[in-house]
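Take a look at this single chain, the form predicted alone, given in structure tokens.
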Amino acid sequence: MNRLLELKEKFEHTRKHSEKICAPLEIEDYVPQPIVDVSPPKWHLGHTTWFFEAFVLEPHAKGYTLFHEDFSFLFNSYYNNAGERVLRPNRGLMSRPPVREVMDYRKFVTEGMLSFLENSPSEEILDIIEIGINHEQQHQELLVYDIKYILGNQPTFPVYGTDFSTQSEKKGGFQTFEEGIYSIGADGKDFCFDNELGQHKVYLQGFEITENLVTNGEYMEFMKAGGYKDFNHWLSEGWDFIQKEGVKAPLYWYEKAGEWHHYTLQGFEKVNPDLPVQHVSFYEAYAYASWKGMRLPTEFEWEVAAEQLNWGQLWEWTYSAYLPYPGFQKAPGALGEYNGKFMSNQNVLRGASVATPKGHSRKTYRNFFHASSRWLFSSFRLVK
């Protein structure tokens, strides 16, 4: 299959999949924004549509007419080069446009893109379309996080469905890796984001890394041992965070009749000790590792070990700051704002999760969030 046909097929599948994720929702679920990090599902659907309109159709499709002149202002996220926008904390105040109009917008732009693809766009434009597809896939995962947070803060803990469930971790030991010089990063032959470039060498001392993620049962032992009460295990900033926020357990966990329960997309359930612990911040992962007398892997150790690990259930915190690789170059214009400007005060996560769209993961992928973030599908493994 040539590249054009492959991208057309992937584009159509991606557009349908975003709407499939939202299918179990009630119309009222599309609008709330409980915290600043959580965007309303309606906004995700509009923003991923705006991306194709703003970066492909408007500048490159001859005779294209905007669906609505206000939608760039309403659905731009952080692209300063693309103009003014609604501030992030205010996305949940947007009762208008209604969901039906956002769905009309999606249909209008999708049809416009399919017509545009019939005209054999240049390789340069296909590159932008490929970024747009991957951009929507990123938002599909964020959409799942945000839906869970919206539903998980409802007093009735409503059921979403059985999708995006984790499985019991296979018990394993440690994998050993010798000291040496290793190649890190993407070679650029297949699609990757600019933050995965350029490929370079790193020296690593020998290390051992766990074959499985830390489980709920293992994490409960940390809690029983007073892990959230002993400052000795915590980074100073992490200790301040849990004191200020009153954090005593992973997100969505509740103690009921002496036992731990948590909200899942299947509803309110007793915590299964064999499942990987989920919804923990970098601070919590660090504290647990310290309590165990171990540490978190660096992103380079993780990448070297990736082919021999069981990964893909949950994103994994690393003890690496999100920084540019040697030779990193930011693209000109708005697309240059995609990754580079966030390279400060973020930690790298590696792997993938049950919410990551099929085909969107690879061992060089660098996810990144602030150390306090807990609503993402996050976990961790240990190194000694």
Second form
Protein chains: 4
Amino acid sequence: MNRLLELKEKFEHTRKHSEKICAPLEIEDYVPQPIVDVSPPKWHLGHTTWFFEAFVLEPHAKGYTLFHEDFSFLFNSYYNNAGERVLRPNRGLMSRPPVREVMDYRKFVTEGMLSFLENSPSEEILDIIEIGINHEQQHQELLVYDIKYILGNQPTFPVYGTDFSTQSEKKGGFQTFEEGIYSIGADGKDFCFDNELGQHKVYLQGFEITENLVTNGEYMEFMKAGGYKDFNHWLSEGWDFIQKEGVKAPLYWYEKAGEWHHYTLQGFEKVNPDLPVQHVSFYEAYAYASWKGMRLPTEFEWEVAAEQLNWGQLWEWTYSAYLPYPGFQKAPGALGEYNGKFMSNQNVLRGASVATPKGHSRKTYRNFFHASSRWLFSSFRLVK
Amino acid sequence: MNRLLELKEKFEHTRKHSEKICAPLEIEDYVPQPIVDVSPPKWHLGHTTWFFEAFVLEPHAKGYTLFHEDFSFLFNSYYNNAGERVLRPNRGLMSRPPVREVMDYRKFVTEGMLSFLENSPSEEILDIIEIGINHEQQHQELLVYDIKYILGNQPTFPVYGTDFSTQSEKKGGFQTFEEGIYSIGADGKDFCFDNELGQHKVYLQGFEITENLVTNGEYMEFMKAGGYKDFNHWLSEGWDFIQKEGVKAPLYWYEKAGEWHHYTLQGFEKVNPDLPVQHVSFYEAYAYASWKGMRLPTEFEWEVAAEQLNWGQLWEWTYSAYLPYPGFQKAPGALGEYNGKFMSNQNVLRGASVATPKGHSRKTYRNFFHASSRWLFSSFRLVK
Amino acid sequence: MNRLLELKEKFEHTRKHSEKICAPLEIEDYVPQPIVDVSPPKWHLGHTTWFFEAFVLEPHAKGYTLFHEDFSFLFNSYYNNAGERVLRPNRGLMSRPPVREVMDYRKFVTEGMLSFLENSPSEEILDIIEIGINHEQQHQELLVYDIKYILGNQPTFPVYGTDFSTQSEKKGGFQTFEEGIYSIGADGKDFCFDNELGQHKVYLQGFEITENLVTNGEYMEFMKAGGYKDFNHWLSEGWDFIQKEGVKAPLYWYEKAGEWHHYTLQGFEKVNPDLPVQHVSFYEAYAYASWKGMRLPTEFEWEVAAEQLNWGQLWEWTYSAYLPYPGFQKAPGALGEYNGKFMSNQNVLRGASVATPKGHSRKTYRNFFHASSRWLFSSFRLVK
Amino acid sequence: MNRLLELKEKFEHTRKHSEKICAPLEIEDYVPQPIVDVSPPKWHLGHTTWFFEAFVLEPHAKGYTLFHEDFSFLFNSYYNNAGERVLRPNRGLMSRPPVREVMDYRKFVTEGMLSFLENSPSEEILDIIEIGINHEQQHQELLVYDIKYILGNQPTFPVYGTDFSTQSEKKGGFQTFEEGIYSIGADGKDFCFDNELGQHKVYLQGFEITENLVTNGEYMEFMKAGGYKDFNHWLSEGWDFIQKEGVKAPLYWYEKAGEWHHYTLQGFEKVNPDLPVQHVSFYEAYAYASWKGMRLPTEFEWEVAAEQLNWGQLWEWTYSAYLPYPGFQKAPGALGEYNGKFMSNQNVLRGASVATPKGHSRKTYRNFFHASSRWLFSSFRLVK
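Please supply the coordinates for the form predicted in complex with a further copy of the same chain, as a counterpart to the form predicted alone shown previously.
Next comes the full complex, this chain leading.
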């Protein structure tokens, strides 16, 4: 199948998938922004649409008329180069445009794109469209996180559905890797983000890495052993974080009649000890590893080990800061704001999660979040 | 007409009126809480309903079953005695129950009340119902303020409609009142709130009071004369307030091409200099009066003058703190939380506004807000 | 004795008294500002001196040269009209000028004033000097509060000395007053502040007022009865205040081995149940009164009762807002900033305290603080 | 010279040097804590003393009596294992113990240590003493930063003296390094911190590094070119930081009559364009490099290049996160809190500064600060 057809199919599927994720919602669920990190579903739907309008249709589709003049202001996110934007903490106040109109906007732009694709755009434009698809896929994953957070903060704990649930893993041991020079990063033959490029050699010491993610059951042992009360296990800023926020368990966990329960997209449930632990911050992952006398892998160790490991249920915290690879160059213009400018004070996660759209991740993929983030679908494995 | 019939009619009318106020809204507009003072329309609709359920049906209607167990938690406001409540700053995160279900709740309770009223409840219960009606009327006025604030914070300034607009007043001079003993407060023959009771004598010095509210045109002179830049006109906390918040004009005012415009419920408009100034804080009213070499009336002066004045378009700031009248007694139980506990650090406003439901106010009525509040329908007149 | 001599003597005594209050301090104690309300002792010493320099010597003493150009910036407080000023929260960062130099400044200005007084200044200037003396006396009282706060926040609870301690009162009952017209305010024959002027009639209902301040023992009964845990006793903002700040007892109180102790200027001691309760906020006074089924007096009731009551050990909270008397006029220029601009959101206290300089208070004196303030020497009596 | 004698001499010299740094201060300067990062000089003097008392004398010197029981509480910093501590933001409120008593404490412990050293302590104890000396040296550098910050925030800009000033560098070009495997980290033969240990191989790409630090003159070109106004040069969190804090130039810089001046320890001066730029955050260094089309070195590149470069006037920001070296093990007990727990969200600086005590730094030394820190003696060089 040629690239154009493939992209067109992927584009259509991606556009539909965003709407499918939102299908179980009430109109009202599209509106709130309970914390700064979480965006209203309505905003995700508009923003991913705006991307195609602003970077493809407006500059390249002859005679294209904007769906609505205000939308580039309302649905721009961090792209300073692309004009003014609604401040992130105010997104939850935007009751207008209503969901109905955002859906019209989606339809209008999707159809505009499909017409546009009829005219065999250049490879450069296809590149941008491919980024747009991947961009929407990233927001699909955030949509799932944010929907869970919005519903999980309703006092009534509403049910979303059975999608995005995890499975227990087959028990394994450790994989061993030798000291030496390894190759890291993407070769750029297939699609990848700029932050993966710059394939380069790194020198690694020998290491052993667990074949399984840490389970809820194992994590509860850490909790039972007073792990949240002994500062010796914690990074200094991690300790401050759990004190300030009163963190005593993974996000969404509640003790009820002496047993741990948690909010899941299927509703409020007893914690299953066999499933991988989820919704922990980097700080908690670090503390658990420290308590176990082990450590988290670096992102390089993870990438080297990825071939031999099962991964993909939950993103895995690494003890690597999100920094540029040698020779990293950000793209010119607004698309250059995509990755490079976030390269400080964030930690790399590797792998993928049940909320990651099919085909979106790969072993060179570098996800990144702040060390205190807990609303993502995160977990971790250990190294010794 | 006997009391029961009158109350029943008033009850039905009041219930419908709340829904009528919300009719022009999109579902999404029912959700946000842009500032702590503003509650989501959905919440007002549920809360006023909960009042009748919690204080009338649940304790007094035989065999009444709660519409939903969680609702007393979700829609209780400040009534600590009536159980747990959703914290005020979190109301905007409550996407559930959806508006649809809140409307079902309203219908269920309205019908329950109407059946209940068939059975000739006691005078004591009718007293509570009368409070409930007045309570819903108060929330109707807040609904208008809050809807204006929610819509006025949409970057697109949507139109609500032509209700609740003000008229220009016929120009007048001053009314003069002699020094002496006057009677203040309600005699309790008709319905009034507990904070109006305790009719008592006060000794007033002679005073002259303006027959008109200050107009937009007059207020713009104050602005042009640098009124917002000269601390000599301001109370110390008022000065700090306008510095911190960057206040340079009444709420909803924007300078555009050298002319003042403002958001109104009819949309974005040029300011009409003949209309009474609206959406000013007590601090701004004080500063204007000080600049004019006059002062605001006390609530006692206002009440004495009310007979001879035209009032009712906009609430009028007084330079009186909201304090108890001699012999003030709060009601026992949860209804006692209605007024007394707010008697510190608030200023009294007198009169009524275009958003006040018909028949809800009277010359002894004591409204109260913090000195920095601007989202209410406030204005002021002067005394020398 | 004529006015000039009397003022001169009072001036000299006042200047010395400020320094006497600071005598027990270490140099280091002059520097910190633990909370915004508290100013460093060094700052009080400089500021009271600056007042005489800025309002007397600089404008009126021929050939007077400023001690140091920067000092009017460093030691101005709230007098916006008198030029730029160091922001209040930053006073604790001013290590320079050192105490030594502030003392030189005091000496220089005191001597300058004494020379200036040799030349029989006009009555208008004597008026300003009299205000300056009263101003320094007010700061003497604040000095005591602030020193207690600074020392009371040292983990080592250092001893200051035996000055400023209270005595137990002879037990009394109630005084009764009849309904009627009473005269309130100062006649202006002797020195008073502008906020006391405007002697005027008020109409009071009959009332009974306690002859004693509430004692520590009585207050501990309120605490034991769960007074800090039952919101029914509290004003809404008072309840929020004690929740947010974790207030469970008067300021400086600590439970130790099941018994209440407190920091006093004599050191850390067991609470004496016979002494009047001290360091309570208005909110706590209100809650206690409410629990007792009584209320706090208004400032007018207090003033009427003052003739027949023993008072002066501790300032007494009233349930009156600090508002202007009829006909209140603020003085022109910077001295006009003295009182009027604070007339919002504060409560009046009446009486005096053991920290009030001799002769500084009187029955018409209106002291004022925010309802949540606790570091002043405050107490209260009840009315029924 | 044997180790014992050498350490004894270094100990005595170090103890005196701390006091010498403080010699130009007024007593009052020892007290304030203008920002959380800055500690009062008094606190540094006490804390470095407490280290020797708590980790050497108390556990190891027979019959040693604590100077004062409270001091371990007052002068402990981040050592959770060593007991309770005064919260960092409250250090500026500690007027007691006075400086005089802290000096007595220093004398008492210094003499106690010297006596203790007479008895030939074990190598393990000498190791702790060596850490204690290096610990005090680190605080000596912080003392200089903090003194500059305290004095530089006096409105009067007092002079400290001529120590700690920088020199202009001889102009150079670039040094070139080849791709390949390099050895990083300390071999542990001489004293070093735990964070330098774990000598290991890294694979570096080829790079060219400037022989000079960026100068004030070069930095002013960046400023003139609008560098602080173009978000394209900045990391996202860097851009937010300069917006929020209003950063428009390096710390201590002020524009006066169109020319840049800055506060230095010699007083307020015109900025010398030939000197290396100082008091920039990592974010500013990053933005400058980005504007220049280059980048900051990694800490590994810096260490490899250190042999061939002149360094030591100012610490140099690297684009490396502060993370553990392979095989990093923190020491057991309280000393284990020294370094490892800070390994998140900080950036490595390499080199030394004019405020670094002689012999304290080396090419493997890893200094670390938050990306927004500006009060340290920081600068940077570039890589292409």
